[in-house]
Structure formats: structure tokens, C-alpha cells
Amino acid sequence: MDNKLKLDLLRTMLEIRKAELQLAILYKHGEVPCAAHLYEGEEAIAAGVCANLNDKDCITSTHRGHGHCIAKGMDVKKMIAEVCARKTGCCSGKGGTMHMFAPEKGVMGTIGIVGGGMPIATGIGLALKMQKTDNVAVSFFGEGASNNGTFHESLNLASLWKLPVIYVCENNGFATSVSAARSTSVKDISIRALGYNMPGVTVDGNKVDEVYAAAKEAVERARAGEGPTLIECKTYRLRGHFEGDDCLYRTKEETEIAKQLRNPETYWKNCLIIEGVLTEEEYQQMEAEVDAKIAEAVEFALNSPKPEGEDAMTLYHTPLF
């Protein structure tokens, strides 16, 4: 990675973190009219993977999708406006947090159904291959979704047809309130790739350099026509499953330790300072710029009108390819 990319990764992670913290405040003030599933603590995965993609590469996301949208280049103003159900949102306020689209940036949906994005990404991969492009599709999902039938069906077809799809499992330790140890038969989700004759790799999802490297190899492989890859990124969900979750299924000490030892922004910031790529003063300037950008996006959303009743009869459409 060159220095510009290293700094861009840090800025992307900061934008995701700052946006999520502001959305938590907006939720508490009643500006988010539906459940909010925040991505705090998992920013390195979205940043590291999407840094390898272009606008014509496609992703499918999950109910915890704000970070993927920002990392893929969605306008943060339109994203926050959509979460707040405003007419200026990316889907005119009709989709909300769990159904956001920006086809012009390759964001093919944050999908509220667990495991629902994998077959869509697989279908997109088939379309890209039939069109003879070198573009790829990426599906983000949690470890709980790897126990769904859609996971196994998607990986089987993608491997059989050598589709340009990268399956990214964000293993944050919990499927809602159930720990992976209680719900999943394997320690590492990546081992399941063996059953479908594709590469599988497990990386530290809190280290953006590890995520970036694994995604780079998988994307290059897919672009070359060599088929899919399964990447498992082990991370930790710093917030509850949703805003308002009492988190009684885990201890506060566990979460505090994770905040101190597994913070992806702190890790990468320290790496760049040690390398001489960044100074503390430059970091503070970057943070101030990101704060201003997110504050502007929040103001834009709150000053935007809400949809009217008659808007229910209008369609939102952008050509997919």
C-alpha cells in the first residue's frame, strides 16, 4: 500500500465510526423511525474490502450496512437522510437503514433478511460473467448467516460456475444474542470453503491491513476468472445487536476490553504514526475534517422534508448495469 491508500483507509474508518455515533444520537432523539443496527468496531472490514473495488463492482450488505455503504462511496448525506426517512435519502426515504441502494456506486442493497444478500450477489456475479466484464461482486454477512441454506447454496453455485464473487463473513461473535460457540459447528467459518472447492481464509477483522491484503488477493483472483473466495474477518460488535439492546448476554468487562484492545482506528492510527506516515497533529486535523463532514450530513438530513403520502405511489429506479 502506498501512503495515500494508508491514509484513505484511516479516513474511511473514521467516517464510518463518526457517522455511526451520530446515528446513535439521532436514534435516541427519535429521528430514526426504525431499528438501528450500528457497525461500531467493525469498520476495518468494510474499509479494507471496499478499497479494492471500483464503482462498477457490486456489493450486497446486511441489516448492519452503514459502514459498507460509506466505504463503497455512497454519499454520506444521502445515507443519513435515508436512515432518517427523508426525501433526500438515497431511496427517497422509503428504504430506511435496512434497505439502502446506490447502484451508481455498486451498492446493491442493505438487506434486512439474514443471509438474503448472498444469493443476490451470486446472481450479480453470474450477470457480470455473462457480460464478460472483469468486475466482481462482494457479499457481506455475519457468522450467523453462514448457518443458513442461502450460504451453502450460493457458495456451491459460485464455485461450480467460477463466478467472480467474494463472500465476506463478518464474524462479530454474536447472532443477535447467541454466541457463535453455541450456534456454529466450526471454530473458523473459512473452513467451510473446503466443502465447495474454493479458497477460504480467516483474518483479524480489526486490522485493516490484513483485511485489505486478503480482499486484494480474492478480488484479483475473481477478476482473472478463477472464481470465488470466502474470507472470514473475526471482529467484535462493540454495540448491541440494535440500539436499545440491553446486552445481558455478555459482560460489560468483555466489551470494555474489546474497546481498548480491538479498536481498528486506534490500531491503524498507531501503525501509521510508527511508520512516519502520520503525525498526531495530522490525525487531529483529519478527525476534525471528518467531524465537520458528518455534522454537515446530519444537518442536511434533519433539514430535509419527510415523504408525503402521495410519494408512496412513485417509483425509485436507477439502471443497475
The other form holds:
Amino acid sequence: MDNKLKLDLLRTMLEIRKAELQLAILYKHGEVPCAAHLYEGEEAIAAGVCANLNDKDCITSTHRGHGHCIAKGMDVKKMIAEVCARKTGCCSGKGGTMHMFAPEKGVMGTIGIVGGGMPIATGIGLALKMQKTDNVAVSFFGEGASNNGTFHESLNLASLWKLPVIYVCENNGFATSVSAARSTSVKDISIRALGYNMPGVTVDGNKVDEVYAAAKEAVERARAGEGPTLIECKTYRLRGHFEGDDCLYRTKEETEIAKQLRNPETYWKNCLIIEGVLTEEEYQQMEAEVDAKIAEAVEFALNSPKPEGEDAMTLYHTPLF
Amino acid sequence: MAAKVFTMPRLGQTMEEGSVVEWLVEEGGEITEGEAMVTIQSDKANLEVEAEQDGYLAKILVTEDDGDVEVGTPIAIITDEEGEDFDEDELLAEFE
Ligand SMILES: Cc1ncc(C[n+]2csc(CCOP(=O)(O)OP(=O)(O)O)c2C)c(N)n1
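Shown: the form predicted on its own; wanted: the form predicted in complex with its partner chain:
Starting with the chain above, the whole complex follows.
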């Protein structure tokens, strides 16, 4: 990893976290008309994986998708505007948080149907292979989604047909209010790869360097025509399942400890300072720049008009002629 | 230096009104961005609501005795500085 990439990873993670914290406030102010599932604490996964991708590589994302969008290059202004249902959003404010797309950047949807992104990414992988490109598709999904039938169907076909797909399981310990221990037959999701005859690895999803390295290997395999990989990233969902979740299914102490010990920005910032790639002053500068960028995006969203009734039937289909 | 109105937050898709259960910071006390400032009862749950900035809880407008108020109703005034002057009528005018 060169120094520029190391710093870019930190900046991307900061952008994701700061955007999420602002969206939490916008939600409380009534600017987000839909449930908001925030990604705070999981940002190393999106950043580490997407740093291996170019604009022609595609991702499918989830109900917890803001971080994937930012990491894959969606304009953060358009992202925040979409979540706030503004006309200037990436889908004209009619999709909202769980229907965000930026095909020019390879963002093929923040899909609210749990497990829904895996077959789509598999299909994209088939298309990319048939078109003889060396591009890849990545599907992000939770450990809860890995218990869905679509996981089995997708991994089986992708392995059989050696499709260029990377399945990235974000194991944050919970599916809504149900802990992984109560819903999932295995401790490590990656072991399930064995059943599909593909490589499976588990990494610490709070360490962006580990995520990056695992994704790099998987992306290289996929580009070389060697087929799919399952990557499990262990992480922790610092916020509730959605904003307004009282989290009665876990203790406050547990969450506080996770907040202290498993902060991906602090980890990576410290690594870079120890390595001499970053100084504390440079970090402060980066943080201020990110704050300004997110503040500008929030202002842009709040100053943008909402869709009108007459917009209801437009933009749903690509015109055929 | 600036003063801001803190309104009854929306804490869920179906929440239209809520009540103050407890202020976790005294009137005039210091608040820290991201730290719990007030417990609110929504239609579904009791939730701790975090301060949105560093500053001071200059004035409490709604207490546990007031019962339910609509989402968006001013419940407190926040200032950047301790003991900062503010014009309450002017701040609240836009909420009338
Ligand atoms: C098919 C389907 N079933 C149920 C839901 C309701 N639902 C939304 S998110 C969620 C939990 C998802 O958990 P996980 O896949 O682990 O992702 P996480 O929320 O932890 O990121 C559920 C059950 C849904 N959106 N779609």
C-alpha cells in the first residue's frame, strides 16, 4: 500500500462516519422520511473493499448502505440529498436510503430486501464474464442475510460458473434484535464457503488494512477468471438497528466497550502515526476538511426542493426509443 | 457565539409526539456532542438523546411535568458559551 492509499482509506472512513452522524441528526429533525440504518463502526469494510475497485466494477449494497455508496464514489451530496428525499438526490429523491443507485460509479443499489443483493451481484458477475471484461461484482450483506436462501443459491452458481463475484459478509453480531449466536449455526460465516467449493476467509472488519488485503486477493482472483470468494468481516454495530432503536437486547456496557476498543478510524490513524505517514496536525486538518465537506453536503440537501406530485410517474423506466 | 433551539426529536417512523422523562444535564450545565443529554419517551420506547454539539444547556423549556409535546416543539435552548445572552422571543419566533 502506498502512502496516498493509506491516507485515502482514512479519509473515506472519516467521510462515512461523519456523514452517518449528520444523518442521525437530520433523522431526529424529521428530514429523513424513511427508516435509517446507520453504518457507524463498520466503515473499514466498505473503505477497505472498495479501494480495490474501479468505476466499472459493481457493488450491491444493503439497507445499511450509505457507507458502501460513499466508498464506491457516489457524490456525498447526492447521497445525503437522496436520504433526505430531495430532488437533487441520486434517484431524484424518490428512492431514499434503501433505493440508491449510481450506475456510473458501479453502485447497483442499496437493496432493502435482506439477501436481495446477492443474486443481483451474481447476475452482474455473469454479465461481466459473458462480456469478457475483467471487472468484478461485490455483494455486501449481513450475517443475518447469510441465513437466507439467496446466499446458498448465489454462492453455488457463482462457484459452479466461476463468476467474478466477491461476497462480503459484514458480521456485526446482530440481525435487528437477534444476536448472531441465536440465529446462526456457525461461529464464522466464512466456513460456509467450504460447502460451495470456494475460498472463505475471516478478517477483523475494524482493521482496514486486513479488509483491504483480503479483498485485494479476492478481487485479483476474480479478475483472473478464478472465481468467487467469501470474505467475512467481523465488526460491531455501534448504533441501534435503526435510529430510534432502544437496544434492549444488549447491554449499554457492551456497546460502550465496543465504542472504545473497536473504532476503525482510531485504529488506522494510530497505525499511520506510528508509521510516520501522518502527524496529529495533519489528522486535524483532514478531519476539518471532511467536516466541511459533509456540512456542505447537508446544506446542499436541505436547500434542495422535494419531489412534487407531478414527478411521481417520471424516471421509473429507461425509455426504449 | 450562537444560541440554538433544541426541539422534540423524532425517534421513529411513527412518532408524532413525545415527552421528557428526565434531563440528564442541569440547566446551565455543559453538554458534549454525542453524549446523552435528555431521556425522551416516544410512542414506542424510552431513549437517551445525545447533544448535537458541544455547548451549554442554557434553558430548559419542557420538563417531565409537561407531558407529551409534538415533534418539533422547542424543548430547550443551547448556547455555545457558558452564561451567554440570548433573545428567547426571537429564537422561538420561527416556531410559533
Ligand atoms: C426479506 C426480508 N426479511 C426481513 C426484512 C426486515 N429486516 C430488515 S434488516 C433485517 C436484519 C438484517 O440483518 P443483517 O443481514 O445481519 O444485517 P445488519 O442489519 O446487521 O447490517 C431484517 C430482518 C427485510 N428487509 N427483508
